[in-house]
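First, one chain by itself in structure tokens, the form predicted alone.
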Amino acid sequence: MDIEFSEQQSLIQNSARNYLAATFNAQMLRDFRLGSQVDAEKIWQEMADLGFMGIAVPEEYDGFGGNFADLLVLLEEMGRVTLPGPFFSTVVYATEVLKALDKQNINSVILPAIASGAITLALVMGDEGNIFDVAGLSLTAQPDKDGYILNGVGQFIPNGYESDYVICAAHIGSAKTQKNDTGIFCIAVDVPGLERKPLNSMNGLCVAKLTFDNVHICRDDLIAQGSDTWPALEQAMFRTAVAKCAEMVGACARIVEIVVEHAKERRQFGKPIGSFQAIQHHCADMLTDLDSARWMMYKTGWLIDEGKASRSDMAMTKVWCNQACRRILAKGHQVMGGIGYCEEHDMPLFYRYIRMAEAAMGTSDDHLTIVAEDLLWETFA
């Protein structure tokens, strides 16, 4: 593995950092989470013009055609500013699912629209976040004479209230085993019977409850069905979990910078608190966790690009990043003291962002279960 960024990745990093730092400041992000209006459409189009939307879209679909590591570089920079909005659900999650399932007639329409910034998407997979177990699918699809009838509820869906399309997984019920009866659909949000209700999350960003009440969809909206569908979908979700780690690493990198700067400037007993050994150890522990999480995230990204990443590789990456980022938060608050809990400070912004990311795309328990299952299968097979 070459741990140095390529010239292309350095350009992505510099372009993203310059634009995001100039566009998003802490006060703007706090106001956005409290409901203040920002020119979201203008910002979205600016990011599309910079090529952010097309970075993971293949060139044949008018995208940038970057590899997975390129995407991680961009997401790390977005994590540094706790980027709100539909970028992750649209450009990362939806694109990974669409590429994995490879339905030509759907991809030829949706992927170019993603790359141009023309649409946003939401995804409804497992119930209550149980996305890595086929039994946790929350929707059912009953075959009809000219399509399917969808029923069920999706809870706490990011970008679910504002999206243009919804990609959802459902039990079709025509096979003997659950893994063989999984169907993936891509539907417009204006279809009759689909109700979207906005919900508040702990970091102030809007999520949604999507209720499918006898939603009739045509057969052309079916992306994939059959025995190969669940394995492909599962791999896309694992890759998306690694992508979520990049956002967390970016956020923690900024936390370390904030904390170190505070330790240099905050004076107590006539000297900077950074001169005290306990504070130095906290900062050293934070940097150790940050570097280990970043290395593990990029190593797994490289394995994905090489086609060598296993389920366990990707699951272990999410577990480690979850745990390392939680430790960084805890140590950061210890160093910051009371000011780190004030809403006027940046720390609560990063705290909520990271804790939401920790629960997204599988919790630590979810991924530890996967690692244990694969380990025991290898041992006793």
The other form holds:
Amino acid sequence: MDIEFSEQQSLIQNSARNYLAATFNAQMLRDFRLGSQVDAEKIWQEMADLGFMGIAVPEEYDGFGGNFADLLVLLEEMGRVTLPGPFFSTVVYATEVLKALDKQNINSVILPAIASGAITLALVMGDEGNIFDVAGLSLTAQPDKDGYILNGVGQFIPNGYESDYVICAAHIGSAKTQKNDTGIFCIAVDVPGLERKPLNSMNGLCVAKLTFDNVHICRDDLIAQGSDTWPALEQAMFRTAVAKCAEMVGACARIVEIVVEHAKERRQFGKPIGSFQAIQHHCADMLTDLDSARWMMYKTGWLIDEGKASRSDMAMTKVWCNQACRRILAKGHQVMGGIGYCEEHDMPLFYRYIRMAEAAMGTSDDHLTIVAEDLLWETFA
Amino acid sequence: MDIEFSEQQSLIQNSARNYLAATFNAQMLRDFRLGSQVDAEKIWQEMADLGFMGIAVPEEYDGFGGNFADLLVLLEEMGRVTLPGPFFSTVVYATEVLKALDKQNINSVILPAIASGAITLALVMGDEGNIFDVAGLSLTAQPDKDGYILNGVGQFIPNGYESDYVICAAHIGSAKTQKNDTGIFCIAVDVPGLERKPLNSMNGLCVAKLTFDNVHICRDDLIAQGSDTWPALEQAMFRTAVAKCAEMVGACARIVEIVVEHAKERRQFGKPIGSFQAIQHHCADMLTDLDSARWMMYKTGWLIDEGKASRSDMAMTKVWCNQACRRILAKGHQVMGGIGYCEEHDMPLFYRYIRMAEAAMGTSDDHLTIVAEDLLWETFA
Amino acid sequence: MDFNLTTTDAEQKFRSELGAFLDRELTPEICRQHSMDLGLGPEARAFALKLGATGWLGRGWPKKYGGSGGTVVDEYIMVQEFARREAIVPNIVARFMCGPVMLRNGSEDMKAEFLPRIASGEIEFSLGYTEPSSGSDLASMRMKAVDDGDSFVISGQKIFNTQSHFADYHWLAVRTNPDAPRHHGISLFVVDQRAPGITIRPIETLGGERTNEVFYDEVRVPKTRLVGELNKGFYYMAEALGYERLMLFQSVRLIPPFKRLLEYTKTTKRGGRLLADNPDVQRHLAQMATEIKVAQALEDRAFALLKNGDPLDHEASLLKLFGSAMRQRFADHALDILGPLGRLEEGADGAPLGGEMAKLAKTVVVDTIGGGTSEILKTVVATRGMGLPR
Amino acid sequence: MDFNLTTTDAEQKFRSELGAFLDRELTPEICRQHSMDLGLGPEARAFALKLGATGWLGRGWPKKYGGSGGTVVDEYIMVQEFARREAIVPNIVARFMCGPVMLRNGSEDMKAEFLPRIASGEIEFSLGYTEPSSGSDLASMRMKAVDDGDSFVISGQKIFNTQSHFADYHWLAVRTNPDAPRHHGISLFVVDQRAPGITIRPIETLGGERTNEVFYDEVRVPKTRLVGELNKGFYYMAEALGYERLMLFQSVRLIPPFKRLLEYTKTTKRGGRLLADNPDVQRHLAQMATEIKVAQALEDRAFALLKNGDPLDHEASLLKLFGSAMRQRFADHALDILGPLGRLEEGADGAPLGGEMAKLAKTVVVDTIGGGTSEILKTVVATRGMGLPR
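Please supply the corresponding structure for the form predicted in complex with the partner chain (the preceding block corresponds to the form predicted alone).
And the full complex, kicking off with our chain again.
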């Protein structure tokens, strides 16, 4: 048993923390939320140069070849600065799907482009963020003579507005319940018939509505199909849920730092508020939630790398991170008091980030339902 | 708006509080739990003489003619001493059913006997304490030439072992789903074929298992039947659930008193523990839960007396009392520390009492389900 | 025991007439201006004057100060009738916070000058209590008023003065005796919010409401604008708290949003199933409904005490504790019900209920902080309500 | 990053051999005696000696003190293998609380006298820390030892000394210097629990375990029975806390009861429907399973620190905070799932799972109190773990 970061992980952590701390400040993050793209391309390229985009891309595809835990280490750092932009949708969400589908002809083209920072991706899966139900796929693909015609609406698509390509899961034909008929397409966003609209969310314009109106796709854009497709997708979705937890843990780790600093400095009734039991106990609760979420997340990451993570292990991780991070956020605001409610403070950045993340890749209720299903049909060990 | 107790209610409160405080002590209550019946008959008769048994019995049946809120006032006092014995099953549970069925020929016999303390009753309704589902009635009554043959098991019957009579709801015939076929019988416990077994519960021997093995009932013992029966029963069950809340509130009011007294007297680190914020905030949480449960309970009681209480109003009351009282109990133990965990202290009496009460007349989950049903079909005002 | 709010014919008449007036006159735009704290637009101003003209805004105040008689029951009816329509009584700070204090403690001249203009719907006040270094520990405030003949000269800074950008007057607490014990050296003043030397800097909040920092640079305030006696300000602030908390917080305000949410679940499918058929959604809804009802019972109890003339002390703190936490749980339940889409805001295509739950969730963050943090209130309940040692 | 507990062949061999031994030797009766704190019966005594004879009980200790080599990993394997079978390592107080302190701080004579008998499964200790007026504020203890030549004479009272009625020795903390600052005047002694002058009075608890008050009336204790240095007792008590907390608390112990509960819901109908098909029941079960897994991850982290030689300070407090609260939530969920019948106890006709959840619910009440209240532990986490001012 050794829970220390590997040397490589420590390197990732340090390089990411230093770069991100030097690059982002609160004002910039607020501007990003409101749609500013100033420096976005420069930052994206810098991150690619630092190897962030290729972290989980296999070496054969010009990536860093890191394991899943390495990715979690990086994402925790990104959560600390509430990193905006299509990093997660490209490097985690889409990449996990591509790796799971494991189509060499596709991956040899796309993964190097991801690793180099050349392209960004979004993913259209199920209705309204419902990613775990094959019957809920948003799109249908009707075969025609030289390819497919895509129709449907992808709602609440993370970074769907600013990405270069969209990977779409669609029902091929009209039947909407069978797992076998799932097809995966990769299409450029400038294809005729695809309309993209950014949506104003609690965390700004980070999600979009993508409307596919008779979009013609050539046969080559179908990158996977058949009975292996849905299981691979599902596996990628659960791994991505755990990755989302790493971002949440990073954000909450930073909340705890901010709050503790405040509790030491802010004085009321003649002493630092951090010397009051009520504040101390809030802080202790926050650390308990943070540590439990953090180690649950890393343990599951390790299980994934060991090939031993069950669907439930991953679902439980998102359940607990959702629950724990929500409490950390609430107690954090409580300790900060009025100043944490002002937009000029950092807390609202974290509020917006956590509120979105707790609904991304499955809510607590969604994942508890999955855990219950597995408990009732599998063995709990 | 006037939430003061009426003069009559204050009288009830004072007389009950004085009598009960003078009559019960912790050791006695522990003995009762373990099966001792010392003084039980004497106490029962004293309570009857004080008018407790007839409080909700109409004057025409030699009762006190009090309204539902009067009953709640009395029950709150009984909760304060975790009153053992068949009071609730006789004076609330059975009496509510009899009043709801409103059969003059029956009530003119039984209600005066209840009011005078001459008889005690238990009630057999649904399976395992499931009292709100007509399909779940525990017993069947097969008509035969001079009456009925009763079969089935009444499990978890409050005071089923020490009562003189049992009021039973049974499906008449074999169909088990129609509300119309519900019959209500009143039978003496010495009828052949009825076996009664006390069950060891968290609060001692206060529930029983009643097995009906071809129990012959004469036709006269059928006190109600037909389409009005189930609605009347259901109404009585919900009112009884609110009555159970009054007991819980009384018990928790006493917990709060005990805990506050302890927090003032117990010293650690050179001062009363009640001067520590952590303890103060536990106590404030307890009072918030207590006040909210108490006023929800009395408001619903008032709505019942006004004829304005919906099923949801009553269900919500039990939901909240269950939730609030559970928290009060837990925080109470936390403030008391080790001494509250010792059987010689009063806290275990309350622990056992509340744990039973929170499951009696519907758990939180049961009642939330009912509230949800009504929300979805009725209007929320 | 009687939980009916209106018991007399006069009260019932007032409720129904006021209700009819509000149904006729309150527009969504006015409600929006009320709820956003972004400043009152011309519609809300006009509405306030119209209400004032009926005499109802001064209901509960003596006629000689612009009131129209009536009782505290009428005041509560007014608060509730507005709340159930998701509006706020116009110029609420003046009407329910400053006005009553003035009525009890102000000089005859002050009362004659201000109360009729409050009752007419003409003027609003803004509270000037908190300072950057005096939040929960309000008695540590440092902003000072220096005696200078016929007037005081005031310099310093306040923060979280939510209405200052549109209010007419600042209800300012400042230190007038630096040598006295903390609570004994504070006085209340009525200051023209547009007086020379005052600078108002906006603060944007998470919930979207505007609040302000207010800076005083040698602002001259006539002595006639001192409220009541010198150095008694802290007590005036404290004595009104129970009344204020009850009048400003009404859980009935959550009923219309709850009904909209309920209706949404009955008409919206997710994953091929109506939301209302999802057991998790059902449980959230049932819990929300239950807690609103419980809050109403607690409010009834607090109002019954007030009406009875009993002191409303820790009971009001307890009410605020319960209500603020309940509103936060309400928002959490709502977001759980709505899932990802519930995080879309006003204007986003497909935002459920126009994004109102996302908005609500951000807004309620401050509920357990502003107007007394839950930590302070719990200590009040424990010490004043339960007799625990300080 | 590696969450595997056993990484060497030796560890794996130890685990599998110990596991096989336990599967063979542990009877339900022994487990019952372990878990009830009612005293060890002959079966549990015999089992302890049998385990001692294998040498495994001393695993992790030097051979010269009756140990059998091995590492802290082996100790943890032992704790876990017992816990997953719902048993407790025999003589656990001696083995994991007193023994390690003695090993670090005891005299050579003391170690030679006691450690081999602990490792052999022969003797058990009982902690004598708490006094009626010294609970959370342990350093305020008043029971005194007076120096009298070759021995100390001890009088006074302890409470909540859970094993005293069957333990062989009392691990007693008493004040030896009344003039020193509170933490600096306390010493630890090993006292024969049956020595003349000691009276043990049973205390019955809500959970059904027996605990004791222990009265000393001029009990004479030889100076050779002083543990380590005089007046250092409080530090000895404190230094072991992290290790003790980790070794004594294992959430894996909840897995067998959880599996039985799960199986019960799959095989039992209520209202014509399998419990497992009730969405409320499903939600409770999923939450319980999740929290057990989270606790295990936290324990892994704590053990990794311990194994790494890192100090286990606030992390152990945090672990106990989490685990104790989790066990209470577990019991609440279980009672919610089981409904009324879940309140039936052992022996009652129809009690689900033989009443074990009713029993568990009562037992866990003390979890957030005993061994450091949650309030004290939170303060430890905040001050020592997060650097907040005391």
